[in-house]
Amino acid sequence: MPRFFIEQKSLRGHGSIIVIEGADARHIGYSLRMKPGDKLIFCRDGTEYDSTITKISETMVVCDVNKSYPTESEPSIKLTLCQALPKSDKMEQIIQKSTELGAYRIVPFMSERCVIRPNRQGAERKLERYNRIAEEAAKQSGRGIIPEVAPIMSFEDMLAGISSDIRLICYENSGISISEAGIDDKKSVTVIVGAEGGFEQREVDKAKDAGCVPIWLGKRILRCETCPVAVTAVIMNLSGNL
C-alpha cells in the first residue's frame, strides 16, 4: 500500500480527513494513477492513518482517516547517530542504511581528519540531499517518523548538542565493548564516529569530557562507511529492536 509522510496541516476535522497537495499530490493522481476508493497510509509522528481516497483533482486529494494507530516498525529507543563528514557519497549510503536501521536523528559534524571541507553553499546543497534520503529511506523502511538530518557542524558544537542518556564514541585504540555500555530500550543513545582515520587523541579526550564513552565493535578495524551502520544495528539489538 502506498505511503506518504504528512505535515500537521494536513489533518483536518480532529484527524478524520487528510487533505493533500502539492508534489505528493500529483504523485498520487498521475504517477500513481490512485482514484476515489483507493487506500493510502499516511504517517506523521509515528503515528499510521489507515486511509480511502474521497476525492482527486489536478491538484488535491482528500482522504477518510479509517483508523489510526502507532507505527509498529518505529523503534523505542531514539539513537543519534554523529558521524563525521567522509569523502565521496559515503555520507548518503550511511544516511540511508541507518535511516533504515531505525536512527532517530543524524548528526554529519566536521572533524580533525575530515578530507573534504564544503563551504557553505555546498554544506546547504548537502543538507537538502540527506533530508531527501532520509525520506525515501523512511518511506522504504517503512517508519513511522523521518529522521532528521541535521546541518553540517562543527566537532565542538556537535558534542554541545548531545543530551542522550548513554554517550559514545567509537574509537579502535581503547574503550569497553559496546555490550557493557549499558543499552536498553528505555534510554536514549548518542553514538560518535568519525571519518577516514578515526579521531585524534585530543578529540576523544574532548568527548570524554562530554560524557562519551569511547567504545569498540571488535579486533578488526572497520570502514568510516561501515562502522555507523554496523553500530547502528548492534545498538538496536542490544535495546530489542531488531
Given for the second form:
Number of protein chains: 2
Amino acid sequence: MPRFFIEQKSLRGHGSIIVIEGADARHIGYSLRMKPGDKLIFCRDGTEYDSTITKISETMVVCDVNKSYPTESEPSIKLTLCQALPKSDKMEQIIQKSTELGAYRIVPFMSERCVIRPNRQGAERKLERYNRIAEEAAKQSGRGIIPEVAPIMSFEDMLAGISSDIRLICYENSGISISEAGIDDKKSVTVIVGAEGGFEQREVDKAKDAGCVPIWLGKRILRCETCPVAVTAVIMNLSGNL
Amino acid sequence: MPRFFIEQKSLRGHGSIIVIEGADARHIGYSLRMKPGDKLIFCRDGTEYDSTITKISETMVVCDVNKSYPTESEPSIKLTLCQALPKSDKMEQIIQKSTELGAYRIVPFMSERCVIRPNRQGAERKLERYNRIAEEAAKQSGRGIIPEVAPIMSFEDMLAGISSDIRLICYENSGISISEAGIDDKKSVTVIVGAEGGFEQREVDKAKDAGCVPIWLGKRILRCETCPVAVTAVIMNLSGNL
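Could I see the form predicted together with another copy of the chain next, after the form predicted on its own?
Following is the full complex, with the preceding chain placed first.
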C-alpha cells in the first residue's frame, strides 16, 4: 500500500482526517491514479495512519483515518551518526544506507582532515539535498520517522551536542570492539565516524574528554563510506534490531 | 609501505627472491619512483613478504625477501557471499565493500527475479571487471588474499557448490536473527543474498533443502546493495573480526 510521510498541518479533526496538498497530492492523484475509496498509509513521527481517500482533486487529497498505531519498524535504540564530511557523493550514500538500517539522526561535521570545505551557500544546498535523501530512504525502507540531517557543524559543536547513553568514536589505531561497548540494553548511542584519513590524535582526545570511547573496526582498512554503514549494521544487530 | 599482491611465478629461490614484471614493475619504478634499497611488502595467499629492492629496470623489479609471515589482517572466518546479480553497478559496490569487510569468496548467481541477464560475452566481461575490483579493494584494505569472484552461475549450481559449516539465506518474510545462527565458533559461513525483489518462495525452499537457514534482517526494507554489506559486517562482528 502506498505510504507517505506527512507534516503536522496535514492532521485535521484531532487526527481523524488527513488533508494532503502539493507534490504528494499530485503524486497520489496523477502518478498513482488513486480514487475515493482507495486506501493509503500516512506516517508522522513514529505513528502510522491507515486511511481511505474520501475526496480527491487536482491539488488536494482528503482522507478519513481508519486506524492509527505506532510504527513497528522503528529500532528500539536511537542511533545518532556523527559523520565527518567526506569527498564527492559519499555523504549521500552514507545518509541513504544508514537511514535504511535505522539511524535516528545524522550530524555532518567538519574535522581537521576533511578535504571539502563548503561555504555557507554550499552548506545550505547540501543540507537540503541531504534531508531529501533521508526522506526518500525513509519512505523506501518503511521507516516510521524521517531521520533529521543536522546542519554541517564544527567538531566542537558536534561534541557539545551529544546526549546519548553511549558515545563511540571510530579510531583505527586502537579501541574496544563494538561488542564490548554495552549497547544491548541502552536506549541511545552516538557514533562518530571520520572522513578520508580519519581523525587527528588531538580530536580523539577531545572526544574522549566528552565521554566518547574509541572503537576498533577490525584489522582491515575500511573506506570512509563503508565504516558508518558497517557500524550502524553492527549496532542494530547488537541491540536486537537486525 | 607500498604493498602488492604477487603471483606464484614471482616467487623465486624458494621464496627468498621476488621478481616483478609487467604493470606492477612499471608502477614501482615509474609511479612510485622506487630505487634499490627501498622497501616493499608483497603478499600472496595469506603470506606477507617484507622485501628490499636489489635491481630495478624499466620492465623488471628484483627484490630480496627479508622476512615472510602470515598476514594478520585475514578474518578467522571464511565468509562466502553468494549474491544474486543486481541491476546497474551494484554488484561492483557489493564486491568492493564486502572485500574490505573481509569476505573470502564472492559468487554471483542468477535468480528468478534478476532483471539483468548477461549473455556469455557480457558475463565474461563482468567477471573480469569484478575480479579487478576485488583486487583493488583487497589492496586498499590491506587484505592478505584477493577474494575470488566466481563466474556467474545458476541458482542450482550456486547451491550445489556450498561447503561451509553454516549456510544462511537472507529472506525478508521470516527467519532467525543472525545472532542466533551460531557463527561465533565456526570456521566458515556462506550467506545467500537476493537481488532487487528478493527470492521466490520455491527458491528459498530449495535453499532450505540444501541446508540453508533463512535469516531475518530487521523490520526495515534494505536496498539490495545494503543487505550484503550489513550482513558481512554483522558476521565479522559476531566472529570477533570487527
